[in-house]
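A single chain, nothing else alongside it, follows as structure tokens in the form predicted on its own.
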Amino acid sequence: MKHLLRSADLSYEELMELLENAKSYLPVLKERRGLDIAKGKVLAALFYEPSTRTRFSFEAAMLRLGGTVISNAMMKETSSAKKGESLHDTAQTVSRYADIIAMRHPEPGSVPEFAEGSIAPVMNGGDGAADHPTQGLLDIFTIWQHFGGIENLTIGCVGDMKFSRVVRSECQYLRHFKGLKFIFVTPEALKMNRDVVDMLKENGFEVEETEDLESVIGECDIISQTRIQQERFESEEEYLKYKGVYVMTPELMSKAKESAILMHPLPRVDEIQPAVDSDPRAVYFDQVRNGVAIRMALITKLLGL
């Protein structure tokens, strides 16, 4: 395991090793203390696209492990990319400063392209609408922690499936488990790409697609909600057609199972009302801590610590 570039690259054994190791880091995070496992190691965080949780989570993970961080949150504007430097040359350069690199970029396939020029391990922090391996990992970790395993569950994925790199990543990891049912709740124009649906069906999973959230919310063990992503649309007019199409309210949550959980990768815009935050089934802020734990596990795995 040299890099983490695509969710599909992880084997079941590698996935379970990361989940178990992430679990061991939760007490460290709850006690807000640090370790010295990565002392002397440097993480470079290169973000060509805006981020709060992903960038801070990678940086917090490295700092909690005792390492240090060099970071650029505006690579498009304040790096040599502005002068026309290629991803390959940036990788050749930065990987001589850092022991491990976390990168986000708006273009699909850009992080794997970058990794070809890197002599250090590279972690994909999201590349366009293609993939978001570490967000997918923390979502799987949240489910695994909450239910004590992942089997015989119904996963409802709500919102923008067409452009959701998060849901694509979740599905790649969930294919390793058994007895799952997937319900994609989305407008017709934002349906999940057929390659993902076909992959799930080929792995023996039942897949249902609907535009009506209220009719299926009571079936779901996991409600994985996503925002309608304005930055993925060609125009504001097109985005506004779908903005607010699914809004989670306390009234709607009353129709969900008592044992269900409501997840969201954040940021939210208007798709979950703040009044839902007090519902014990809402775990999206717990996911934030889980994101640091899973990235701690990934960093130590890639660095062989």
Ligand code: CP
The other form holds:
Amino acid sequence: MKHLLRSADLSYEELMELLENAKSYLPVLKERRGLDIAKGKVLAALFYEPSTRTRFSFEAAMLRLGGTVISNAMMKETSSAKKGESLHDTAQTVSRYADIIAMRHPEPGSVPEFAEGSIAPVMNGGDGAADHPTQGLLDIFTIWQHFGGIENLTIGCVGDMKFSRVVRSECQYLRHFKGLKFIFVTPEALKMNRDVVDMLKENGFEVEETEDLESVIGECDIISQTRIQQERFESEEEYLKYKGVYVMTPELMSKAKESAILMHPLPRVDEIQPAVDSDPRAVYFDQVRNGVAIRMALITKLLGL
Ligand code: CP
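Instead of the form predicted on its own shown above, give the structure for the form predicted in complex with phosphoric acid mono(formamide)ester, please.
Next comes the full complex, and the chain you just saw is listed first.
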């Protein structure tokens, strides 16, 4: 395992190793302690697209491990990309400063392209609508922790499946498990791409697609809510057709199982009302801490620490 570029690249054994190691880091995070496992190592965080959680959690993970961080949150505007430097040359350069690199870019395929020029491990922090392997990992970690395993669960994925790199990533990891049912709740125009639906069916999973959240919410063990991503639409007019299409409210949550969990990768806009936050089934802020633990596990794995 040299890089983490695509969720599909991770084997079941590698995934389970990361989950177990992430679990061992949770006490460190809960006690707000630091380690010295990565002392002397440098993480570079190169973000060509906005982020709060992914960049800060990569940085927090490296700092908690005892390493250091060099970071640019505005690569497009303030790095030599602005002067026309290629991803390949940036990779050649930054990988001579840093031991490991976390990168986000709006173009699908850009992070794997960058990795070809890097002499250090590269972790994909999201490339357009293609993939978000570490968000998928932290979501799987959250499910695995909560249910004590991943089998015989019904997963309702709600919102924009067409552009959701997060749900694509989750599905790639979940294909390793047994007895899962997927319910994709989307407007017709934002349906999950056929490659993912076909992949899940080929792996023996039941897949249902509907536009009606209320009719299926009571069936779900996991309700995975997503944002309608304005930045992926060609025009504001197109986005406004779908904005607010599924809004989680306390009334809607009252129809969900008592044992269900409500997940969201965040940021949210209007798709989960703040009144839902106090529901013990809402785990989206637990996901945030889990994101640091799983990235600590990933960094140590890729650095061979
Ligand atoms: N979940 C996630 O990727 O959040 P950010 O866009 O804030 O990094």
